[in-house]
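Shown here is one chain on its own, the form predicted on its own, set out as structure tokens.
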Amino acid sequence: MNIGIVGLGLIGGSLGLDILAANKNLYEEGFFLDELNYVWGLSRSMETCRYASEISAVNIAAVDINDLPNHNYIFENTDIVVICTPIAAILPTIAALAPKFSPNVIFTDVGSVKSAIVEPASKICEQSGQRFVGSHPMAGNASQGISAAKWNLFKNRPCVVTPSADSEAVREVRSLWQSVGMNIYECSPEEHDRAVAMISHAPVMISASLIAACQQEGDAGVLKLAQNLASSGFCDTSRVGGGNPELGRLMAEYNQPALLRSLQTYQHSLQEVISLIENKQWAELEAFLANTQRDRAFYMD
């Protein structure tokens, strides 16, 4: 299979590593060289392109697709193009690339928002005979860039694939993510966005707000003491709030309705806790915490 990866950061680089690492197993199983996976990549940075090639995340990479060796061959023979750019760049990237490829090439993405992407991306692809299936691999860490790419990043992690009338395209995209060890869940863009707002996007805003609230302590001595005493509990709770600011903004911008819904639900729950504490309803507070202790298990691996 010939695969293009546009955006060679943590996700794109890790995907390339796993795809090309699979070639060794395929070769040992008796596949011929021309039957093995081939990965080309694009990045805004030539240094990233060189590093991605050095670590075998790609076979070849370039800043501009027309600079790839044998790019006309690539236009004719690519099977899937995976867009691993920030959310705001997904649609412009597809619009720029799709007309270059032969019909029936499948485009997919890794964006954490689907409602704002799937329908317009599908329309862009249809104009030049391409196909689009939305996907969202739920994997990653606090690190960024190609230097953070790692093998088995996706193993046993969930991946959402959005439905399409083109069942063959859906099957190919599912197969791609399954090949790197992911567990596939198929749901509509709207369902996806509501779910990730609860377990991914709202926690970023809540965690960031916790950090901001701590920083509002007016007594400099107390603030410094809190910073010195902060340990694993605060580290765990604040981790996602200390992540990539651009990514956080794009989550809010492109998933605003679902995110607001989740934050308003959280606000109501937090107010309930405040009321219990204000009114010294200690038994009720303990019951509330017992429920959350029990329910946390539903969200764990």
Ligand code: NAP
Second form
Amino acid sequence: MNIGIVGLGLIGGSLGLDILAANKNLYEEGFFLDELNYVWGLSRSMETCRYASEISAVNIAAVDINDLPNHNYIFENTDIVVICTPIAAILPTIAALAPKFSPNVIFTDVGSVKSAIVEPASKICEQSGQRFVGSHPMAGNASQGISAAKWNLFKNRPCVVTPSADSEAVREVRSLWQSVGMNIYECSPEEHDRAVAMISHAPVMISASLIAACQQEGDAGVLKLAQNLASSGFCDTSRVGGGNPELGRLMAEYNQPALLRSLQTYQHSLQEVISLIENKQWAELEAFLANTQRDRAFYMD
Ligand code: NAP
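Any chance you could show the form predicted in complex with this ligand after that form predicted on its own?
To see the whole picture, the full complex is given below, headed by that same chain.
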């Protein structure tokens, strides 16, 4: 397969590392050199492109696709282009690239929102004879950029693929993510956005608010003590609030209605807890916590 990765950061770089690492196994299984995966990359900075080549996240990379020495071959022979830029750059990137490729190339993206992307991206691709299927690999960490890229980031993690009338394109995109160990879930962009608002986007805002609330402690001695005493519990609950600020902002901007609905539901839950504590309803509070202890299991592997 010839695969393009645009945006060589945590997600794009990690994808390239796994795809190229798989070449070794394919080679040992008897595949010929020209049957192995070839990965070209594009990113905003030349330094990122160089680093991505050095760590074998790509075979070749450049800032401008026309600067790739084999760009005419790439336009004719790419199978899938995976857009791994920040959300705001996904549609403009597809619009700029799609017309350059020969027809039928499949474009996919990794954006953390799907409603704002899938329909317009499909239309853009259609106009130049390309195909689009949305993806969201649910894997990541608090780091960003190519230096955060790592092997096996996607292994055993869920990945959403959005449906399309083009079943062959959907199959190709599913098999790309399966090849790096992901478990595929197919759902509409709207269902995706509602579900991720609950389990990914709202937790970022809640976790960030927890950190901000702690920082409001007015007694400098108590604040310092709290910072020194913070251990595994605070580390778990604050982790996603300490992640990439640009990503958090874009999740909110591009998934506003679903995120607001989740945060308002959370606000009701928190208010319920506050009133149980205010009214010293200890038995009811314990019952509430027993329910959450039981229900947490539904969200774990
Ligand atoms: P990231 O580490 O910041 O990587 C994005 C990379 O894209 C940057 O390193 C930048 O590379 C490059 N870039 C920015 N604008 C570009 C443009 N216009 N054209 C080409 N390259 C550009 O971010 P990420 O965490 O990988 O997130 C990328 C995408 O994955 C986002 O759409 C996000 O919603 C999605 N996602 C993220 C996570 C997560 O937990 N992080 C999980 C699932 C999906 P340079 O170094 O060259 O500037």
